[in-house]
Amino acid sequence: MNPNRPVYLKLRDQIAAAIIDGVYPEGAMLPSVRALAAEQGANPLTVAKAYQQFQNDGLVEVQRGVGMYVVRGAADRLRAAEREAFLRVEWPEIRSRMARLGLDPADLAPAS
C-alpha cells in the first residue's frame, strides 16, 4: 500500500475490504461517521469523504436519520473492481520485481 495515499482513500480501502470479507454484508449498516472516526483515530470529515465515495459509486445507500447500508451486490462489484485494479496496476509491478529478483512463479508455490 502506498504510504503517500490520502487518509480517506486508505479508509476507503479498509471499508471496501470489510465489505468484500463479509464484515459488512449486504444490508448491513456501516458504523456512523463519528464511531468509525473514533475507532480509526481519524477526522470525521475524512471518514465522511470516504463514505461519500461509496455513496457516489452506488455501493451504499443512506437512510436519513438512520444510517448508511451496504447495497445488494456491493461485495461482488468491489471484488471485481479490486481484481481489475490488481491485474492492471499491482500485478505488472510484482511480475517485474519477480523478474528482477530471478524468481519463478513456481518458487512461490509451497513445497508438498
Second form
There are 2 protein chains.
Amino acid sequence: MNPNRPVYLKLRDQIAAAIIDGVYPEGAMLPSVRALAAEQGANPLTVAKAYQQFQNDGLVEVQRGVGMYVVRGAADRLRAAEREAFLRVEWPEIRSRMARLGLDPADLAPAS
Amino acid sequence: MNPNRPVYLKLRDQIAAAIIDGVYPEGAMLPSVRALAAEQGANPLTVAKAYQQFQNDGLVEVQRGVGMYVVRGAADRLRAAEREAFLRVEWPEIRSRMARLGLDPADLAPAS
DNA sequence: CGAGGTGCATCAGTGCCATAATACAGCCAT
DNA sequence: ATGGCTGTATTATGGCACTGATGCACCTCG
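Structure of the form predicted together with the DNA, please, following the form predicted alone?
What follows is the whole complex; the chain from before opens it.
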C-alpha cells in the first residue's frame, strides 16, 4: 500500500497473497532466500526477514539445508487471520474515511 | 491507520478531517503550532511539518507573526482531492485485498 | 518602545531499514 | 567424502526519516 513501506514487509505481503491464492500450494517449497532475493533484486537477508514472519506464525515448516515448505491449512489460516485483522482495524477506518468523503462502498462494489 | 505512521502525517490527516468537517471553518485561524503541539503532546516542529503540507497546497494562508488561516473553498478542494486520491490509488488495492479475503464491500455497507 | 504571541530556520541526535561480507550449520545427490 | 544446495548468525556500514532543542524574524497590542 504505502510506497514507503519497508521492503521486507512488502515481500511478506506479496508472499502471503501468493500462499492464499495457491501460487505456493500446501506442501510446496517456497523459493530459497537467495533465489527470491535475486529475482526481486533484494538482499537475501531481507528476504529471510520476510520469511521469518511466517515461521513465527507456524505457517511454514523449515527443513534446514533443504528449504521452507507451506504447512497444511496455511492458506486457510492465513486468510482467516488477514480477514479478521482487516475487519477489525482497517475496515472501520476506511468506512469513516469514505463517509467523510461522501462515498458509499455499495456504490463502488460492481466496477472500480 | 498504521500505528507506526509518522506523527506529522497523523496530525496532517487529523487536521484535514477537521477542515473537511468544518471544525476549522473557512477564514478561521488554525491553532498555533505551539498550542496544538502542547495539546497533542508533540513537538512544535512536528506540528509545523504537518501544517507545511497545507501551505504547499495553498489551502491555508500564512500571516507571519499572526497565524495560519483556512482559505475560502479549502474544505471543498480538500475533499475533492482526497476523494480523487482515494479512488485512484487506495480503493483498487482495497478491493483486490477484499476479493482475496473473500469479502464483498456491499455486504459490509450498512453497519460496520 | 517593549512584551508576548505568531511561524520559520538551523543544527544535532536517534532509531529503523537495507545492504554487505563472511562464516557457519544442515541436508542430499554424486 | 565431496560439492552444492538449503537456512542462519554475526558484525559493520551507509542512508534516511523522524524527532527534538534553541534561537531568530515577524506581527499586534498596549
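Positions refer to the first chain, counted from 1. Every value quoted in this text rests on a predicted model; they were computed, and no experiment measured them. Rigid core here is just the name for the largest C-alpha set that superposes within 1.5 Å across the two forms.
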Checklist entry - After superposition on the rigid core, does the Cα atom of Asp21 shift by at least 2 Å between these two forms? => result no
